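One chain comes next, on its own, written out as structure tokens in the form predicted on its own.
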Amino acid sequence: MAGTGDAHMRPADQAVLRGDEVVVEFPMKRGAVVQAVSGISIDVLPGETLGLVGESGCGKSTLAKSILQLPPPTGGSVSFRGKELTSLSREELRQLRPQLQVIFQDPISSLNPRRRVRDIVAESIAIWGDEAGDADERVAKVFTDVGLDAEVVGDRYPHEFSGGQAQRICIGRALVPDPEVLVCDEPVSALDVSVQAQILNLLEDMKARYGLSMLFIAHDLGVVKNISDRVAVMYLGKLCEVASPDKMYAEPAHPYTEALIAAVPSAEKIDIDAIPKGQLPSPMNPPSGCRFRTRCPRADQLCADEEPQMRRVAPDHFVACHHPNEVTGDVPVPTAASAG
């Protein structure tokens, strides 16, 4: 049975990917340890996209890499299709790698500058074997699926492409092994705004075409709003809130989520008062109790003394806060008049 901090978790047998109480620590000088991820639990159901959001330095990418066992977490467990990954041998984990693929933040630097892009995309076929048919046909199909012509781009090198084109190549490389789960580590943050929507639409298309489940990481709630089925907000190694993007935008329960929404650029005036003051505390010496309390206008002694646990505040809406906003769970349906 899940603990109080795991109230947002679904039954384990429903998840394709699951992390339970994941902890990631890094050794520092003189025996000190920094805890980048502090007991986070997340799950992704088949065909679902989980958006993981938080400001830079909160541990999002570290959590994603630990789920992929790059390297394994310091504590907790990670399972794929019910199989515990942290206890697998190196060879057993290697056999599962095709099912768990990743797209990185900077597409240019994640491609080998000395290899032609056709060889980069085809590399996984050489590593894991060509059991699904002709390698050239598979590579050509993937290029077509991501909107590139293999005959035109195949013999070129990564530096000859724009950021958006390079990210399409990275997506193609990840799709060649026919994975079940795609981890997207801020895949659009290094791209021009005009290109971001194209890549997000491409990922949605590939999700449907390849039957993918996705863990999508971003620091901007606006980016994950349309691509995610569920959103988890992270702050300084902990989860703050979990809900559908519509519910989270309409009625954010945690003050940090409210601040992230206020920081999303829009045609409306930004609520400056909602943006948290101060800097993200150091993970080497996090605040006691609630980690957001040093920047929260509602913080009191309870917030300093006791760590808030994840609890349900509305259907499919969970928050870790002693003083959350009141939510109804009802999401307003946009009308033609309000949309205009």
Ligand SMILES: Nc1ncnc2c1ncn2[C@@H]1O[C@H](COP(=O)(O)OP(=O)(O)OP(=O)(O)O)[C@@H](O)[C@H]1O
Contents of the next structure:
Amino acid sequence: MAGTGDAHMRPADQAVLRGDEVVVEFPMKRGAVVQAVSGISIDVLPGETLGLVGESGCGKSTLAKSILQLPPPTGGSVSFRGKELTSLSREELRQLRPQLQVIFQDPISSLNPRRRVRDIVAESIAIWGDEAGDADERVAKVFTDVGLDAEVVGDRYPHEFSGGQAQRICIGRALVPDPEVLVCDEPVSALDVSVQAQILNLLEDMKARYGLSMLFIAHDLGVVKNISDRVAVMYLGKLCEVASPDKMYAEPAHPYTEALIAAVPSAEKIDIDAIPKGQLPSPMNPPSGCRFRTRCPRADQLCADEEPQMRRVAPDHFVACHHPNEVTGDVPVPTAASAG
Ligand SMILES: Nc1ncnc2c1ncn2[C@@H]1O[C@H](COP(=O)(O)OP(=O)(O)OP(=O)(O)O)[C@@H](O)[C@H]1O
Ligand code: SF4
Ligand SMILES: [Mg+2]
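Taking the form predicted on its own as the starting point, write out the structure of the form predicted in complex with the ligand.
Next comes the full complex, and the chain you just saw is listed first.
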């Protein structure tokens, strides 16, 4: 089946990170299987931020971890700069690790409580070696870049920091090895609303300064809209729609995307969890055909019989639906002036 549903993918040699038909299954008791990711293809170009959104439990974290080989997917392939990752030895993967960094939702619990933050940020140099030979300098620079003074905070322990500051430390730790890709798994969801924007701004700054490509996961479309070059909407282990945030907001083609956008009057802050769950199916026993059909007002026999494949509805706008909304593709491109 490799290659189906790939209409939104760009040529393989352009991608820095690419997953093809990625499948992740968890074996359960009595032969049951949870298929958390059911054949998803995504790619991230150099310098691009791909936003990935979907409700809790749809498989976002599982997809991200499998792309990072933590652990590898049970099916499909993943490549980094054209190199297939799923067949690498542990040692080969270890050597690539510095290039592929990740930050998680809960910063404090992802920091070792018994280590001083200077040692935590310097950790990757200890693990992967310090080829440049200027470890102390690099750590001090990273502290400054993420807005912390190493002289003041370096000797403290993680519990002495607020969530926002702890996330700065996690970002610093991820940046020390000068990675090419940063995967952000809901990096602001656990933070106070007042500091969310600061951390998002910091990530955008760091993206430019360190030349990062990002896979940015959120369940809040508002967050993803502002930070992403493209957005992929995920539902129950599959992709529904891929487009630039402007196109997706102006003309959502998939009924699920439309529901996400319509759920809250202000498009600035949309919480997917606020949408009625309807009959949210289990990934152990997903519906036939289109997975969204048990909640879709448009579902018909075709939707039950045939899985919709991803197809192009306008330039750079793709949807997997038998009866999508009409899309004109006539969306004004934001100018440098309007983007502020
Ligand atoms: N180790 C595991 N064993 C069994 N099932 C798992 C495991 N990890 C995840 N799952 C299941 O896989 C599905 C996807 O989970 P995942 O954590 O990837 O979702 P998510 O989109 O990241 O959700 P959230 O927004 O809550 O973080 C869920 O049904 C979850 O229960
Ligand atoms: S394929 Fe059918 S059920 Fe699925 S989203 Fe489209 S119209 Fe709804
Ligand atoms: Mg998650």
